[in-house]
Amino acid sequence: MKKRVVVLGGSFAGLTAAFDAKRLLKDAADVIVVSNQPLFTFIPSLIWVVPGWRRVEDITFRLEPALARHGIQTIIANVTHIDPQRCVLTTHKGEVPYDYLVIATGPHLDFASVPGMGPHDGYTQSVCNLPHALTAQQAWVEYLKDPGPIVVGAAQGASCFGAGYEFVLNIEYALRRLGIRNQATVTWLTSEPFIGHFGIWGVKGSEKEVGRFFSRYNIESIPNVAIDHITPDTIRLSTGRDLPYKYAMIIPPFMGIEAIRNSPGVGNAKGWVEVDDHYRHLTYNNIYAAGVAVAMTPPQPTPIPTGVPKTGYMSEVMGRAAAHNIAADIKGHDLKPLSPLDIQAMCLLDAGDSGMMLVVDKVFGAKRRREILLPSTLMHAGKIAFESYFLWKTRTGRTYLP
């Protein structure tokens, strides 16, 4: 008999597992997206939305007519509800049965932990997801009618440390293009317990090669911190300190989404997945999870609470290991371990007209035995191929290409 397999999220985990799954099932299964968004973005891309040099077509696509041409069905909806005894989601739009169900959603990002933290209740921008990019957009245009300091920053339990460097770099880049860096000091502050540590205790050298990008471009950092308020135009640090500001970007802590906190059994407190080494729930043994929805503890704890980041390739990782899972469980074949610790993680960081590129064969460091950081030029170079290159496979279902 057919079987239904259910992707919750249209991004990097969740267009990995739906390819991976059509791919090795072919007429054996029906596969399902259900996207709270018609389209896939590039995350990666969005610090470059801010200072305006990238459209919002540059970096989409319509997820309904990629997944079609695979023979992939998508429903566009807000999940509101996950019944894993009956095997249903709830949408607003009806339900949505299920014999296998990959939750492979993005997150909540819980800007209500810091008061005045966040784009809608409070005066920070967010490079998070696109509507907040351009919303971020649209604040640095009225910035650039008077400039004056910029804060960049990842409060206490953030995970997404990458895009923070990035964007502090990127827009750093982008007031020397202007002609004004003179008009402003541009700071970075995070809960790390020290620059380069990205929530995975630093890839060897990160520290001393974060900082002297740092010195290059007259950045002050500030690690080990957290916030306690943000104003209209002051954050006050945990250390008494008041950061004045013109404009800021802070990265939030994440939450999993309302729907899974809702759902009983579904999800932890926090609203992530709990799953084993198959990426399989470890209750019901149906549903699956991958990327951002799985829940992931730092083996090493910080002085100010940090998170475990999980990039887009960890997520096309675990998406592809979900995916794998299904199909061989299906097919009565044995499930294949791979613990989400033991991923190799690979980033490009672009500094704007540089950048670097660090690569670990596991995320964390107390078992590797392969940690590279290569600072250059290229690397700017790097990461729009990267991004073209990317779009393309994705675009296409070629999702089993590196």
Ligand SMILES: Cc1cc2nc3c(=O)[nH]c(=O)nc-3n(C[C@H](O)[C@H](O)[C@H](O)COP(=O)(O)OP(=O)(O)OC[C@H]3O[C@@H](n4cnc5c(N)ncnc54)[C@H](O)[C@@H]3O)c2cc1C
The other form holds:
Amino acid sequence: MKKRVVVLGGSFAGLTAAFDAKRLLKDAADVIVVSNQPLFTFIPSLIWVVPGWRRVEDITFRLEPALARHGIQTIIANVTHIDPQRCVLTTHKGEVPYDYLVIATGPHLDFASVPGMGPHDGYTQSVCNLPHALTAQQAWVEYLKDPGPIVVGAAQGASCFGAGYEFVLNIEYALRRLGIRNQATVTWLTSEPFIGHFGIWGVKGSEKEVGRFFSRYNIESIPNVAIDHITPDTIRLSTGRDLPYKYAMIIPPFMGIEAIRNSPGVGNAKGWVEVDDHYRHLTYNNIYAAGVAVAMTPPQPTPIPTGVPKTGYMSEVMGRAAAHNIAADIKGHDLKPLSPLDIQAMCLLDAGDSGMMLVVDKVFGAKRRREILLPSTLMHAGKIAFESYFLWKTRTGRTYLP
Ligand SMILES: Cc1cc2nc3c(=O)[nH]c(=O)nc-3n(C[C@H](O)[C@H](O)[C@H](O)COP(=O)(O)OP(=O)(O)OC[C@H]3O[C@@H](n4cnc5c(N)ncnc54)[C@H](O)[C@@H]3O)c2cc1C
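Could I have the structure of this protein in the form predicted in complex with the ligand, to go alongside the form predicted alone above?
To see the whole picture, the full complex is given below, headed by that same chain.
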């Protein structure tokens, strides 16, 4: 009988899982994507929305037509609950039943963990999703009328450090481009024990190389620090130091989304989904998870809590593994393991008019055999080329491409 594969989430992990599942299963399954956003957003480009270098239409596409072209149904609805016993999702538009479920819901942004943090109930900006980046862009326009100190950082427990580094380097570059660099100090603060740690204990030479960028562009860095609280014009650090600011962008810690936290047995206390090496749920063998939604433990503790990055590339790899294992299960084949510890990382860190490439054969662990860090002015062009390639590849469902 035809199976119903429901993918919850329409981003890096979810779209890869959906396109791959349909390609592998063809008429043996109906594939349905449920997402609370009608658009796919290329999140890495949100840092360029703030200084006005990208418009929404440059970095997004509509999910429904892209998926329909491949025979995949889209339901735009907010999921509020997952019932693993009855195999149904509850959405504000009604129930969605499934035979197999892929949870690819990304993070809930935990701004509430630091008083005064975040664009809704606080005073700092965010580039973690499209609405936040648009708000941060408006705040940037206001800031430019009366510039002053800028603080960019990653709060205790944060995990998405690359985005923070890219933002501080790009915003510093934006000041230079506007000819107003002398009107602002730029400061980077982070829970990482050292700069260039990235939540993965660094890559060979990363501390030194990030340090070089910071000293070249006169950016002060404050590692190994937590944020106590934030007022409209000051960030109070755990060391007691007050950092005045006129514009601040702070990456918050992530947790699993509310629907998972509201669904007993689906996620852990933080709302992350615990999976085995097949990306299959530890209790329910018709539920898989991929991307940021997957539970991962930091390999080594840090003095200030520092999370584990789950990048877009890793999210795609996990989405692909989940889809392939669902197809194998439906066809009665053996599932293929892929430990999250064995996923490679490839990252282009943009610095406005230059950047660096980081490649490791394993994201975590001391047993890496390959660690490459390559700073170059070519990396900015590389990032722009990758943006176009990725949007084309995903819009056209070619998620089998690298
Ligand atoms: C500014 C920034 C820059 C970055 N740059 C890079 C980079 O250069 N390279 C890189 O590899 N990674 C980068 N990342 C990380 C990358 O964006 C993430 O790893 C990736 O987005 C994770 O994909 P995901 O599919 O797991 O989750 P997400 O992208 O968060 O997608 C979650 C999906 O679930 C849907 N959803 C959530 N809740 C619900 C609900 N209740 N009901 C229905 N649908 C729901 C959302 O609408 C969305 O479609 C960056 C991140 C940021 C913030």
